[in-house]
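One chain is shown next in structure tokens, namely the form predicted alone.
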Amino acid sequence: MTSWAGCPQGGPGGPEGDAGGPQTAGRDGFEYAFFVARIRVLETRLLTRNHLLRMVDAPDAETAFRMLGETEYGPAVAAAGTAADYEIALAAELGRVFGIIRAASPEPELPELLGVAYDWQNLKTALKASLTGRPIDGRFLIAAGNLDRALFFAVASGADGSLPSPYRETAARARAVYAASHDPQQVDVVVDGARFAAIIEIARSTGFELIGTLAAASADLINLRTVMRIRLLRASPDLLRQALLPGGTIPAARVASMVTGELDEIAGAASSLPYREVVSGGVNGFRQSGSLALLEKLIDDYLMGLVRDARYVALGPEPVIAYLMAKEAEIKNLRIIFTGKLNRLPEGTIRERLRETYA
């Protein structure tokens, strides 16, 4: 989820507005009145948990895909054709929703900021295609970004010169790191670090506080997850310093100090943080399953909790931001369902992996 500058909800720095929820300082919320009314209509079309569970209970992936086609995903499902191409349908639906936001937003800065995350995701996709010698399928490039997708086709062909800064510099760093390591995950590290830094800076300069709050919490939680992964892999602490994302509220030195501890010590070190229940739950889940899957779910559920209060905001950009985050969470749940159905995972396993819904 895209979350970007400030303190996690419940901590310092969370202003409250008269409309019953967080408000963006210095912004006239009344200019959002018509747009928020439209968002309320769109919220009624979000898939409920019961709808998702019916898809989980479908006998196969194709049946679940047909069920999805009976919702507002219908045109995207029809264009994709089969459940095996579900990613194409999900990308098309996200592009459609973002087109509504881009066209109707009273402030162009809002969709531009929200679109930045997709530009970075497209850069990552294009770089990996280029570095591994695979052709890039344009249907997997997300149409919600700000940059022309033709730029990413050029990147996939090895040409980064037309990219604006800082994408161009990041692409050069990622190529250099990959040349030295031949590890595609190092591309993720380079691009994700640049992505967070860019989004947080833009969020601070434009004053969209909810995005800043989400970004800071995301950086903290991803950094804590990285600590646990590196500890479990018995990898070098140097890897943590390379992988830490900027913009979180937890000092880098404090995060780094956790990497040498056992899991109980990591949970203890997080006991004073707003994320203590997420970390302790992730540790307990690992003990039972040997997997960090529960931690991943708890992280996503925590971030969803941060945007839920936006439904009580009558005016302002917060409901718009929250709706897009809810749509992203819905798409992640659909990805979990179709991945599970196509791989013939037990229905109980798929249910356990579903994230909290906004609807």
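Numbering follows the first chain given and starts at 1. Superpose the two forms; the largest set of C-alphas matching within 1.5 Å is the rigid core. Since the structure is predicted, the reported quantities are computational estimates derived from the model, not experimental observations. First, how it differs from the form predicted together with its partner chain.
- Once you line up the core between the two forms, the Cα of residue 253 stays within less than 2 Å of where it was.
- Positional change of residue 146 between the two forms stays under 2 Å at the C-alpha, relative to the superposed core.
- Annotation for residue 73: C-alpha shift under 2 angstroms between the two forms, rigid core superposed.
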Contents of the next structure:
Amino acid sequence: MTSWAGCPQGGPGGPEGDAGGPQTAGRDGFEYAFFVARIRVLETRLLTRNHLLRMVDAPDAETAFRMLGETEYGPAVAAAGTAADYEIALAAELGRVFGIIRAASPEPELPELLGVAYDWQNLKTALKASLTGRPIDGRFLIAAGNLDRALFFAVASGADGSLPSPYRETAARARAVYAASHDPQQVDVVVDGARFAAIIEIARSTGFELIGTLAAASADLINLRTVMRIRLLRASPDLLRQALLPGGTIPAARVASMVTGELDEIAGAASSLPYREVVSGGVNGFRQSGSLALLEKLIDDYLMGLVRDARYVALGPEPVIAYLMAKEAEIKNLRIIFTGKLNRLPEGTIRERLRETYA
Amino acid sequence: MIIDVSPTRMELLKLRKRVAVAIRGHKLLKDKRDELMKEFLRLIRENRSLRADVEGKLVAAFRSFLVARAVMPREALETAIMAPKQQVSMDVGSAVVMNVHVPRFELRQEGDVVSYGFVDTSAELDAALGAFSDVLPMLVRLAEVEKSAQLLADEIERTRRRVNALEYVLIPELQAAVKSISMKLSEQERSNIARLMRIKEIVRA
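Switch from the form predicted alone to the form predicted together with its partner chain and print that structure.
Below is the whole assembly, all chains and molecules, this chain first.
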């Protein structure tokens, strides 16, 4: 899954932002000297676009999986065995990367912040299982989070008391909202909103500015994408108002007003922001194909472009954050390739959905 | 099978009635068979176009779902679709077509098909679920048409056997029996006349 923001996106300070790239305030970057050097080595092992395209061109999924086994995914591929179990290999690789970051990070807050999205995702899964009376499937709880999965099994059986704050309060609010509405969508809306507020707050309090700016831009872009989706679904404007994420730079009232306006208004709303081309490209793509696939790809690509700027930060947490996001984007690309190959999707369909790579 | 009856006038009258009833029944069954065929062909035509339509839409929906699956992590996808919001109910009834009870399904879909948040999910999932939701009523109608066609086909087969049995077995046999009795009665009549004439000659002599 794509780290803390749900959908990788860019924001102020990106390729069109400050020329100096992201900076980390209130932190001595020298403590990261060894770790950044190690990350630079790990970066050289990231898959390039050529690697991915060769896998897309492979005659079948098994061949593509063998090709993946020749990269640093080798042990994970060997453990998974066959291409059908590619999710096991991808999860193992993500776990390995998190293990490296947790073991080597000079600040424990950094891996915690990077893993926080998985905790929120697990909370959502557990809450929905609990509220709808369905048994929770352990395979759908992500192991890369900070909190023990046993906590989420407890949530699934109705016991939220062991959860730390703000998860516990969010769980209580989600349960109250569900009790009143019996609408599982509201559970997601409550948890997603709380997740963004929490990430922005942690980023602010710990001084990880890059994460803060990414989260803010993510909020904007996800909100704009949500407007498009609500329009397509002809859903209620009330739902849009509830689903809007906090922490963005475009006022919520302005985003909410776009649900009935012209499509150009959505592109116009982002015209003064650094990701205007993402939105206008996505809107044009929607006009041509009726699909938001291009918008989603452009959003991912934009974030990757933003994250690439972290290359130029010599010392500090940015290269670590960038590496993890690059790895997550790589895993997303591999998921696109293997789902496509296993289900014999046309190569063009796979290729046009591949995201930009970091390497 | 040969109908074994006494060659009496009473039996002859009975058999003639049975022949008339059989011929009338045969005509009625033929009409029923023709009408069933007409209805069956209409259903087959509807079934053919509906099936092509449903299969095309299902292929598109599954492809769309696969694409959604490709761009979303498995955990996010499973969580998103864990708890549906749309309520689907179906009334099952029946209608009578030429004395055949065929099923009638009435599907009701209430609520939105999208039951998840918008942060971790892809718009491709919205499209896929929308496509599945659109195809569901068509799928139910297809089931109704296919089952109706199957029941009508069974009834057509049964009726065709009855028509054939009447046309090629019962009516010819009854007619043969009528003919046989008529001939025997005629023979008896002639024999009786001959006997009477002979007695009359003896009496005159």
